[in-house]
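One chain follows as structure tokens, the form predicted on its own.
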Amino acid sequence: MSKIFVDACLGKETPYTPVWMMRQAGRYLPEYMAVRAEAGNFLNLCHDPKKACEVTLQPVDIVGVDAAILFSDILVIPDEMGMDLEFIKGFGPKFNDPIKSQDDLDRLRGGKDASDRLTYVYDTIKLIRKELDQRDDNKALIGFCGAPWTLATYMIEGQGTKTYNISKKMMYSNPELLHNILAKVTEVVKYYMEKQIESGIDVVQIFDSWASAIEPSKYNEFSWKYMVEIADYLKSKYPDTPIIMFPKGVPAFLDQVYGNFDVFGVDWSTPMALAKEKLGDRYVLQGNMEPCRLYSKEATTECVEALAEIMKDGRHIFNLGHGILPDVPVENAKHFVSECHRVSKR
């Protein structure tokens, strides 16, 4: 069966613009928390088939999302890479031995030695995929991973970071060793995606949450040509699975966007009227309602026409310009998705 957000990702005919949300399965649903705290702690949750699969499948059940988005962590490829990874409570994600020389990245694992290790993720995919199937109700399942860069700035700084000193000090003092940390990244996401649609996925989204850290004139070299790359990848292997690519906070690169994919996911700080004028030929466009609209329901109303407005001749589909907060109501999640198949109903 064909499924609406496939058709869509392509830009193909459909009955309404379907919609999802990033960091849909999360802590604003109580069903998420519960299943957490029965997990012990995030990183366990990852690991764990069965209750990842639970949690994917939850906003699909309780909000109404026309696709789900596997519940993992970009942060694993680097975990299996072989960096010591933890997860602190009211920190964040915390690598205790940080890249910084050729010898660190040396003593990585790359290519299929680290993306085979990462088996979990593709138990998860396989369980959620039957799941899905068994439903038949033509809902779609998005895989993803972190953009190499992305990736990188957890390497070097250890942690997350509002300067990336670190990351920028290196691309600006000794790039070369920059582009050897996001060459074998790249190899290692390449088979983690590629296994991933094995597994039953139907859309990638590659994520570049920190784009923004880059000046214009530097992204390419340093962040895009990488995902570009990953597309190529895959598209020759697999060139009727849509790829959606999401660069974060980027909205002076639009003139420089180029690639073999189907979507680009436009953030909340990019208007959509610009996104649509520079990119609406050549792709399809996903977003991008600034995430805070969620609290109040009229805002979101506002927001979900004045999109629809602006798309109402080109290729869209409906999200957030970045993830749901934590403490958004669930009957705001419902009734952000409950109006975007209002307004778009063909």
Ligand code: CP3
Second form
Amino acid sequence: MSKIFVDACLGKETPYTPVWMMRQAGRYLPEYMAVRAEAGNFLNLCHDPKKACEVTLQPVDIVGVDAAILFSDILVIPDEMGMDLEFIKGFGPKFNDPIKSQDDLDRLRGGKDASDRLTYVYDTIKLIRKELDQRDDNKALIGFCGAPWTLATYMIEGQGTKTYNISKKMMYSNPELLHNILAKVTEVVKYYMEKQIESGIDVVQIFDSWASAIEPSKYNEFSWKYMVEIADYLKSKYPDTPIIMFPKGVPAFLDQVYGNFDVFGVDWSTPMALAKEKLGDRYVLQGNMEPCRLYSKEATTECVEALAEIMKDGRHIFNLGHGILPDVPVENAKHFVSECHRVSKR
Ligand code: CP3
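I would like to compare: after the form predicted on its own, may I see the structure of the form predicted in complex with the ligand?
Time for the whole complex; same chain goes first.
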């Protein structure tokens, strides 16, 4: 059965415009909190295929989204390259051994040595695939990875950052080392995503959450070209698997984000009409409601109706313009999904 979400990614006609939400499996769902408590912590949950499968399917069953997204994290890649990942409550991810030199980089695993270690992710995908195939609810499975730049910022800074000053110091004073890091991460991610596809995902999304930290004239060199390299590699092997590119915060870059992919994820700071004008002829557009509108049903309906109007003669997938926040009422997330379906019924 061809899936509505996959068809929409490929620009085909669908009975309505499908919808999913970034970070849809997460803390706003009491059912997620219960499974996470059983697992003990977030990383244990990522490492447990049965539980990861369970939380992947929760938003499909509870909120009614048209696609599940694999439950994992972008940072499992540097973790399996050999960096020591911790998630600290109330603080976020932390690596205690950030990369400072070529020697530090050389000590990390690369290519298949790293990607072959992510067996728990591949096992999770196989379980989800089996579950979805036993249903007849037409839901797709999205696999994902972080863009090399976004991953590199964590590997260099050791944690989240407001200024990116350590990564950018490297960008301007030792670009060769930064490129070596990006190239090594790119190799791992290529094999990782290939294995995700072979394990059963329907669609790939590449998250460049920290795209906006780079000045426009340097964006291609330090981020976009590596994302395109990953997309080209996957398209050469799996031409039928749709690829979604999501560089966050890039209204100024829309003239330089071309490549061999299917869907462009529009973040909430970019007007959808502008994205449509610049990219709508080439790509399906995904997005882009401001996630905080989910606090109000009225604000949600207003935005969904406006997006439907802008995209009425375009190719579109509904989503938020970034991740859902932990204190959003579940009822409001359900309202978002049903409003997207209501306004787009054909
Ligand atoms: O539902 C989904 O979208 C699938 C799962 C998913 C998670 N992380 C689970 C998660 C996905 C796709 C990600 C991607 C991710 N992880 C990104 C890119 C997307 C984005 O939001 O920009 C980034 C930058 C990360 C790194 C990361 N992971 C941070 C900064 C944090 C801490 C912030 C926070 O929200 O606590 C995480 C933890 C994380 N990843 C959680 C979840 C559900 C929260 C962990 C918990 O407390 O249960």
